[in-house]
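A single chain, nothing else alongside it, follows as structure tokens in the form predicted alone.
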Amino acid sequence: MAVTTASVASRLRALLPEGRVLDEPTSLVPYAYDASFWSLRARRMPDAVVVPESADDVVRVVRFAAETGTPVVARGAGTGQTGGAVPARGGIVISFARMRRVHEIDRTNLQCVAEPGIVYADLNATLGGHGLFFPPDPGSGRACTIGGMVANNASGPHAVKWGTTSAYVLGAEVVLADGSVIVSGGARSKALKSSSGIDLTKLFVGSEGTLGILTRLRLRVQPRPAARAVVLAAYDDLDHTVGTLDDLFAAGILPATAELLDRTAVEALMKWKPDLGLPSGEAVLLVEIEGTRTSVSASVREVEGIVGRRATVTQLAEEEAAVQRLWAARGGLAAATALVFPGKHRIFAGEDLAVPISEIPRTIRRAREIGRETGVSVIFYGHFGDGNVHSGIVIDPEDPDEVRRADELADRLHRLAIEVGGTVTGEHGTGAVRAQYMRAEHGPALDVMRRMKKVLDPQGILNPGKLDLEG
């Protein structure tokens, strides 16, 4: 009983309080895109956007969608890079911009309860007043929402020590495809662990809104470390970076972060901010240690000694201002690439591979070769400690041939990741962009995913066209 485009908004307005439904064409345009290059190349407009203020609003929308067979897509801040929150087949977008409350902070039990629309940085600012933090640390943390992070199992440079978002979701309130509501992780639980029943929470984490829509999250939080310091090291051989990380592991040291800058990234940053004084070499590592002030002071020198066995140069950043300066520089790679390649733009495509740590040097070298073979400019960097290799592809989007070659480069990078025993996405999700690689990466396990989708969403109305779940 599908409804016409014109009637979707009017029907929704009859179900929801005033001001919750958008359908003016100019208001809908932003919801046709995310940060992905895929979304920038063809406009995919929703029929209407709903901005709920409560779970009840979401239930009404999903029940309407179920009754009419209308697609419905949950959306956070739209920072995703794979088209995951873009309405590939029209329908309704549910924006969680108004559902950003923190309902509870329980310091003693190391958890909080929050709505999915709260921005990561805002949640951590609130938790900071209680000496706590939410460890997953995406590069878009000043803009991305917690709901989007959970939907994509996001992470960032601190995943080597703290893990990904999945490790911190204790439970969730979820609106299912028929409009019914469940609470995973125990309806009244405040426990930090459980072995009771099938872990439905982990089923929804990373499912990108294809199995249910998150309306409330119970999250594990951690005491915020009091101090940190960074060892900066340069290498004349990529293979020595792997050796250094293995040396640290052998010494029983697990860094908070271990960030890799390929020489292309170092060159870009030095053109952007020459006063950074980054050392030159085939690669640079930023190894961060955190803990109490006393432990960090001792540990960072031990780490510098271990790193210095293979590095050509090492530097210490112990004051918080110096540490923040380094990470701010690392976060400025997008601006830096614009200086290195004037007239061109960074696109998000093929940017999020994750491979075994031992395969990082071979992956980057082969990726460099593919860049030369396709004639496309690319900068490499990554969260070295967990094998996440990022590629910053830089092109003129108005040049059709360059766009074609960038598509080829991105495709070959995805296939390279699978070839070396990795994954096509380490933290940004599958969305529409990477759906084509799911069979190659998962084999028959994809069929099980499709069966779960069919059971939980028999009409296929939840975020259709994503993760290759339709079969």
Given for the second form:
Protein chains: 2
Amino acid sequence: MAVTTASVASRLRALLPEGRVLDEPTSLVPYAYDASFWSLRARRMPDAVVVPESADDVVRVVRFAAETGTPVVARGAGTGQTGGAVPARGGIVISFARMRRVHEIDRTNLQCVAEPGIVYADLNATLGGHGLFFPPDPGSGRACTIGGMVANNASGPHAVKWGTTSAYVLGAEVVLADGSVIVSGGARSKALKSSSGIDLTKLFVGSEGTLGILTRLRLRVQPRPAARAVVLAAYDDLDHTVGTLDDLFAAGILPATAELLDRTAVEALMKWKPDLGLPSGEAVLLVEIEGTRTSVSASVREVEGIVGRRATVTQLAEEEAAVQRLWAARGGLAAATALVFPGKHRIFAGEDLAVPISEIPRTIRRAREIGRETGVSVIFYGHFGDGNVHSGIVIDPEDPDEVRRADELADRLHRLAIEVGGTVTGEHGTGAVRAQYMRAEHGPALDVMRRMKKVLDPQGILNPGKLDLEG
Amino acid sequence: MAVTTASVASRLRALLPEGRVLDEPTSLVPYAYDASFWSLRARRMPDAVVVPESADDVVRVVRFAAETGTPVVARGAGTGQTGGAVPARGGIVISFARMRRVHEIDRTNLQCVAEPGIVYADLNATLGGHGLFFPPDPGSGRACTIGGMVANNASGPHAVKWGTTSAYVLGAEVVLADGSVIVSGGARSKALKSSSGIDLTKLFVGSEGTLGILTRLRLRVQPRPAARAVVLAAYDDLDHTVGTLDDLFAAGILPATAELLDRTAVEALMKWKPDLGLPSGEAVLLVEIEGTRTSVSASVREVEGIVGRRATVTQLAEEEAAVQRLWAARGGLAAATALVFPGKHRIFAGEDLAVPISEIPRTIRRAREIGRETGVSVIFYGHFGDGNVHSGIVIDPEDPDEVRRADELADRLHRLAIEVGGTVTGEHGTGAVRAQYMRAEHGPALDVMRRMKKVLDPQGILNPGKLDLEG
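What's the form predicted together with a further copy of the same chain like, now that we've got the form predicted alone?
All chains and molecules follow, beginning with the one already shown.
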């Protein structure tokens, strides 16, 4: 039963309560984009946008999509950098902007139940009132939704100690491609762990809306550590940063974060906030430890002593205000970049390599060379403690030749990641942008992913054109 | 192409290097059993046992199984408690006893690569030489294999802080039901995290050999904390144990473990090891914290102070020798049980409920009542910090009426777990024993598990009769 583009919205309106469907061309425009450079050029408009307020609304949309073979794409805040929430083949975008209730916060059982549209920062603010937090901490945390984080298996600086979003999803209500609904992780369970049956929850985490649409999440949360402190260390050689991390591991210490700023990132930050007082060097590491007040103040000097073996300078940030200032500055790196390269823009492309920790220095050196070879400005920073290297590519998007060279740079960075034993994306996801690298990274395992897709979404209506799942 | 039972071994011998195939009836007997009470009665003999030395051997066996429709069951050490490694429908058992190499230990990159047959204790001993450890710590750790742990998503006391095996599997080489081989988690990746493609690794973790057979594992490992200490606390009311844990959470403290011994477990241990000096009470908690030497000694009294608010008595074990003595005693609880109930045997049935932490007191009280109603002796203990309650059922297995009552008890315990919002298995797996509870626990999600099974193993040759996947 084919359906014309124009009739999608009107037919959806007939199925849904009032005020759920958008199809004014100007109101559709924002849904053609996310933060990826790809989406700026691809301009993939949806035929209609639905803003559901309940799982039942979502079920109605998906049933309609299934009956008509219409693509349907779940969207959180649109902060993604891979086109994951962009309707690559048109169809319906489901915006979770109004499904942002927190149904339950249960400290004793270390979990909460929330709708996927809740913004990360809002959830954490609510959890904070109970002494809790949701550990994965993406850079886009002030805007991104928890649903988007789950869809992409997002993380951030604290993944070194706390792991990625996957570790914190205990269960999910999922609308399948035929409009039926399951609850993974136990239909009525509030258990914190389970070995029962096949772990479907983790299959949906990171699948970017290609296997099902999440409408309710049961999340593991953690007691919020009472104290933290940061050791800042500057190095005259990138290789010594690897040595420092290994020294910490040898001493039995897994820091909460170990953030890397390469020379260019340090320069950008110091230009933006000269009073930040960052030490200068080939690289700077920010090593954070957490715990109780007594344990942090007892161990921070031990950590500084270990870090100091290879660093040229170390500094301590022990006051919470100083720690917050550091992380706020780190979070503003994109803004800082603009100052170093006036008139240019940071684009998101090839920006999320994750490589073995030991390969970070070689990767950054090689990436700098590729930047020089292509004549494109790049700054490097990242979550050093788990090998996640972000490349901030800065160009004039109106200059077609620079755009072509940036495309080449991004392509070579992705290939470099695979070559050094890494992955094309540590935490941002695959989306449309990185679909082309799936075969090179996964080999025959891609065929198994495609079989999962085929069996759960035989018509291919769920977020088509992503992850190279259609084969 | 059907194949007679008698010819399985001879045909396998023709396909494999010498010395890989067992079919002497007496040598097959051990493979009919694991630690489950079910297997003692079911007596499901394999037609042949293969002891491969390489993935290539496994591929040959699975290809043969696929061509002939013969069931094939992967087996680690056979310490499982659900019949998971028992050939419920006959066929071939693949024992990983000789595939126990550690290919690589890489501290800088916090990972190791090993074959699934390596014994947990052996891997940890090897990792210890590098200052590392594999955190999930099952009670059977001195015997069980890492492959078995991955197949069951095993854990243990330290899952409170460190999570379950699932969190530590970065990738796997998997032989699929048609004998083809994939590598999940990136074909050549050594990355510590990834958002690339669909997460197949986590689909195989916990699937108990029903979706594929693991032949090589890439595991995340952790720096081994330099110090630990245990706060022991006795309570006159089970409910106060929940309060203590919540007090710790409110103070931002997630202990490494919070083990519970109920009154009967304390009595059993004190009968076995009177010099252990456990405090007596309705329940005892063992709260462990870990860190550097300085951080542990700084915070252990803080923890003791919090625990002391609701406990009747607290004690500290700060010396490593004292901590080891405590955990060794806890590990010997099965032996201790035998002393309290002379002439009876601990059976494994209904022994692995996991419920919301807040429901533990009610669950144990109700479980005690069910024990009285059925006239069966039970002791309770468990990983309190994640809601995992173990029930040690003690019977005379030669007494048919007591066996019947134990079956009833186990059945009612499983149903109790679901009723209070828990799961029928926190860490031991589903296997044959708990297949009957899958529908009650998972509802329509079971159908999705079955679709996964169907698409990955259309003939149903991989560990049939488990997890209720055949529908």
